[in-house]
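Below sits a lone chain in structure tokens, taken as the form predicted alone.
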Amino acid sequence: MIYFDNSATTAPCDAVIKAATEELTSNAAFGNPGSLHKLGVDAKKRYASYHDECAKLLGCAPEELYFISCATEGANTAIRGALAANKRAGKTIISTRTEHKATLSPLEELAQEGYNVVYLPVGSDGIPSEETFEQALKDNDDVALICLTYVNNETGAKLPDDIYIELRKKYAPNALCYVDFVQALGKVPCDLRLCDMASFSGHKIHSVKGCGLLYVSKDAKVKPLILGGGQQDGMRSGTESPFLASLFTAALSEAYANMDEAYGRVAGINRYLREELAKRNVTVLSPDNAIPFVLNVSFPDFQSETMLHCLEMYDIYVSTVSACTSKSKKVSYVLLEAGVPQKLASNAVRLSFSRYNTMDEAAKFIEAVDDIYDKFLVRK
């Protein structure tokens, strides 16, 4: 099996099974956090540890990173909780049209509720200009939140290092910052001093699916999305998973070990299919500014779903659009944002990478592509 589908979910490493098997193999696994007999007690240390352990490979403080289910919860708590929690703020959202589905689902129920969500265009590189973000800043004295992806999931397009953070101490000093990084974790740095909340997801590290963390700075109020028994300090109650938060806290170790030497390996993969594809006349979508574990391509003749199963007939597995919205079978909105005309948009597939992927399964992909345009179509 070749899998290039690592922005939708990855499989769990090695360090993840073992963490998982100690765990569930242990006679402490089950103790409730909250419990305040010996079990309990054990699991509360366990669980502080593991925030200790995330915490200080993301650069904060532990009592600013919280345990979530996913990275959608993170998302909704910290833009409506926000909002919630600085009602004097303003009514001003800024945010773009190519954010996951995460944050537009809330953004435009908050624009129902009377928010005023000003969505910013992106250039062909798939983020928006300075310009642009400073005229918006400009324009709306009132801005409380502006919401922004680090690494799009579709095309790979990353923001500035700086998150545009000058412009915003110059026009919107008093307004919150949201970012999404899950697409950012383990592959590039992740500088959480840029912003005041963030999201990230487990299954996209190589963990298991049903664990993230939001992070939420010291110096940001934000109203809880989950209330309850009051765990993890009121900020998100629910019975607490040493369990879970132990494969994350494992997944993301290894990642940050492994960050350097695994992005040269994937660039390496991405600059050999895109100049492989080139020579096919396949166009690439991703632009220039992503980083190499997403690679979006156009093929010449074939539309998105149908590359995608004669692709799976080789036990080659990529995505079309987004995972989260690929039922619906629409063109990726993210490409035409980003001003990708209609018909190549539409022929459009995600290659996704991870550490684990190698240069001969890029070379294996090259050879299924070319049996592909001989078997199934007449190359003009």
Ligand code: PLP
The other form holds:
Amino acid sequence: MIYFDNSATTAPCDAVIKAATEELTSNAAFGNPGSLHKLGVDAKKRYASYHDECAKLLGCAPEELYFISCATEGANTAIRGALAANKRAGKTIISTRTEHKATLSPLEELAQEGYNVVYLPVGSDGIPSEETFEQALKDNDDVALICLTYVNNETGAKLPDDIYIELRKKYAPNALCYVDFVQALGKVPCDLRLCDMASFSGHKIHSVKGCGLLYVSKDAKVKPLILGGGQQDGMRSGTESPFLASLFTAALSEAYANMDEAYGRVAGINRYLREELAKRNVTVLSPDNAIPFVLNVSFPDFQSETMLHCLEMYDIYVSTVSACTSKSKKVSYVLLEAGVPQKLASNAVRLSFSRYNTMDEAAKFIEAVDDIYDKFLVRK
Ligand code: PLP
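Alternate state requested, the form predicted in complex with the ligand (shown: the form predicted alone):
Full complex below, order starting with the chain above.
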């Protein structure tokens, strides 16, 4: 199998499988961290140690991190919670239309509730320009929240390293900034000092589905979305799961230990594929500022879904648009927003890599593409 769909989800790595076994089989592993007896105290200690380890890796305080079920929960909590806790901050939210649905859907609902959501246009590089961002901040003196994605899941387009912090400080010093770091985590540095809230997803970094992390700066006021027993300082009620926290932590730790090596290896694969695909008249849709882990390309003469299923016959897995919208069979809104013509966008295929992919797989992918053109294309 050749798996080039790592932006959709990733296979659990060995460290995660080991952590799962240890957590499930260790003495008293099932204890509830909220219990007063020894089993609970032990579970609480382990849970705290996972907070500590993640905080160390991400460069923040353990009290600024909350284990959550997924990044969608993180986005909803950050967006809704920030506005609910800062009702007088203003009525304007700045974002883009290329955000993941985890951000776009709550924003759409907030617009219906009366918020002024300003969607910045993105350029062919897939990101809003500094000028556009500055203009929106100048035009709106009541910005309460800014929501941006550091690395786009469909194209790999990356925001500038500083995430426009100077402009934010200058024009909207009180606005909170939420950054979706889901596709950046473990691939490029994620500087939490540049935002007030951030979300991360375990299943994108070789952990399992069902675990994620929400960062809320100690200086930001955010109301919890989920109310209940007051666990995790009341920010995220629900019985704490040392099991899931351990699986997130193991994956994060492994990703950080291998980050530089992984970047170099994946950059090599990306370069090779760009060169080989260019020889075959395949158009690269990912912009130049994209991180190498995502390569969005448009094959001539094959619609996205046809190519996806052709590749599947070779045991090669890719995706068309992002996994959560792929079933609607729509052309990618992210590509259209970045000005990609409809015809190219409707043939788009996203290849997304992880540190486990190899050059050999990339070469086999190219062989499969050649075979597909030979076998299935009736040339005019
Ligand atoms: N943000 C981005 C950029 C994503 O790619 C995804 C998942 O595809 C999400 C948010 C949502 O993550 P989760 O599946 O953990 O809810």
